[in-house]
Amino acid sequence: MKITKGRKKDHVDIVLKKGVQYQKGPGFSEVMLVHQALPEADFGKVSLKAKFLGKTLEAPLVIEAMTGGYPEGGKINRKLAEIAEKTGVAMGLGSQRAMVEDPSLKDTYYIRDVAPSVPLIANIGAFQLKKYGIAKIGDMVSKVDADALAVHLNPLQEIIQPEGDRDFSGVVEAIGLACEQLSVPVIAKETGAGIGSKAASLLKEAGVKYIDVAGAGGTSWSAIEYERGGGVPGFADWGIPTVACILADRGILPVIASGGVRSGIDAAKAIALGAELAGAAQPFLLAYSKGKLETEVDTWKEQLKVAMFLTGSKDVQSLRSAKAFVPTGLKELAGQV
């Protein structure tokens, strides 16, 4: 448990100090939406409400999961927790593989004190999914009154990872079975580098709800890897860009989009692009770290509101329906993936 716990600690301090981002970008700034000169719409009556998980979002966006399993990791979950209420967002908790081992943690995962009506997403990777089976997972998942579980995976940051796991076999196994046994939906989230059509396709056979893509552009989880002094360089930019990954598995499972979104212009064209939701957590992570977490979701939704405004669209269901340019070299790789 000490090395998780280690682990999770220089993971957080790795994104706050060093750049440890993609050298590729996620195709964000290469999609352009369409500008409408004539909106037909009221600024203020733009609605930027959607559902998740059953509940209503103020916006269609997730502070994506970041900490847990140590004291410093609690106090910024609680935070985080505080902001996705008061602004009305959903919210994921980091791996909880750490309380699994050490079930003392708890406290550091446990915010619904603080956040009693946003989506919560708890979190496991896939290779503990297999390891510690369906009934501690299931008992993982109730312990934080979580909405639904997203199962991580990490292939590329674990066979980088001084301490990681390589073993992957039956995996796809254990989604399924957590898919048809536990209370909740599972969630299948990649940590960076991606999830093309394929595995898609294999995830909804699993009983899978949503795909959080995580593609790659936005934070190296390699690059963290190999400042903690991980194995076989050459893997930093590995992966799929985060446009790619929306537009080869929309037609395949709802979509939550991140890897690289760093603004609400970007979740505005995630959303038109086929995505339900996006999401980020770096850029929360860095407002956390200056005191300015409020203010970074507020912006996000107000940038989010004026693009929605100055495409036409009127609420969330319409943005989907928004003109979006992609460049056909994204096309392209989205057909290959």
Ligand SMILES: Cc1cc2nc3c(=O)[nH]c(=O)nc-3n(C[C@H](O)[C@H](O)[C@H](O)COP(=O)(O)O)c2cc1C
The other form holds:
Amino acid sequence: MKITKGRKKDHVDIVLKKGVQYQKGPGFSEVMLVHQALPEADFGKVSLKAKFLGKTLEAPLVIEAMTGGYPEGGKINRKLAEIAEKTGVAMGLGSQRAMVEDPSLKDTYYIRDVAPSVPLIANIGAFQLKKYGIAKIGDMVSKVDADALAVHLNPLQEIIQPEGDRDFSGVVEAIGLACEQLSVPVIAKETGAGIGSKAASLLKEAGVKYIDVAGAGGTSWSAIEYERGGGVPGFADWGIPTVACILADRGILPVIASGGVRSGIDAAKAIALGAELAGAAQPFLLAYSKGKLETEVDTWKEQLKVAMFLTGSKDVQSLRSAKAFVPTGLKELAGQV
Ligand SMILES: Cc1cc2nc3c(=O)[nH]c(=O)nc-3n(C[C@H](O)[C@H](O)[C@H](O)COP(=O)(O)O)c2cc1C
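I've shown you the form predicted on its own. Could you give me the structure of the form predicted in complex with the named molecule?
So here's everything in the complex, that chain up top.
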């Protein structure tokens, strides 16, 4: 238990102090939204509203899963939640493994009192889902009053992590059971190495409702684990770039685009490529640490709105059919992952 709590604190501290980002990009800088000199839209009427998990968002954005399980993590979750409520975006909790192991840690995840209307995503690792079984996980979800459960797939991190779990067999079956038996929808998410079409298809068959691609190009979990003394060097840049994941998975399940999304413009590109929502973790953690989280979310919303106006998209639905140029290399890659 001490190990779980200490590990989470290490992760947050390392991301804040060491950078730990992929060297290769997520692909957004290579994608160009096609400028419309005649937008035929009134900027003041451009609507960012979106539906997610039966609730209405002010913008199609998610503050991705990060923390909980220790006092500072609880403080961070409350601030993220307060700003998500104020700005009208969705939010994910960090892995709730610590809370399953020690129920007294619930308060470091519970945020409903400050964020009653936010679409809230509970979080557990695929390995823990298999280990703890549906009853415990269902209880964990209802204790935080979440609208969905994200099951994170992190085989790369677990392998590099000194104390990682290594037996990922039986994970698809465990996810299938969760989809069948939980009262909330299940989202499958990576943590930065991306979900390709084969995994997306298996997840669809298992009953998953959304894929959060969490592709390569943003925070590198192997880089984080190397900072913690992890083994097997050479994997800091391993993974499928986010843009290729979006293109590969969009026809299979609704996609949440994350992994190296670094502005509202990247978010607009992700949605034009077919994502339902775009999310980020590291930029919002950095903004939190500087006391500028609300400004950061507002800036992203403004960037998204301007990009929508300049592509002639009056709402999120029309942004999905906005023209986006994707270089051949990225398209080819997407066809093969
Ligand atoms: C400090 C930190 C902690 C994270 N903890 C979790 C976690 O507990 N569960 C999870 O599913 N993903 C976790 N992630 C991964 C993010 O949710 C996200 O998938 C990944 O960082 C890619 O997004 P980014 O490039 O915007 O950081 C964490 C990310 C960060 C930065």
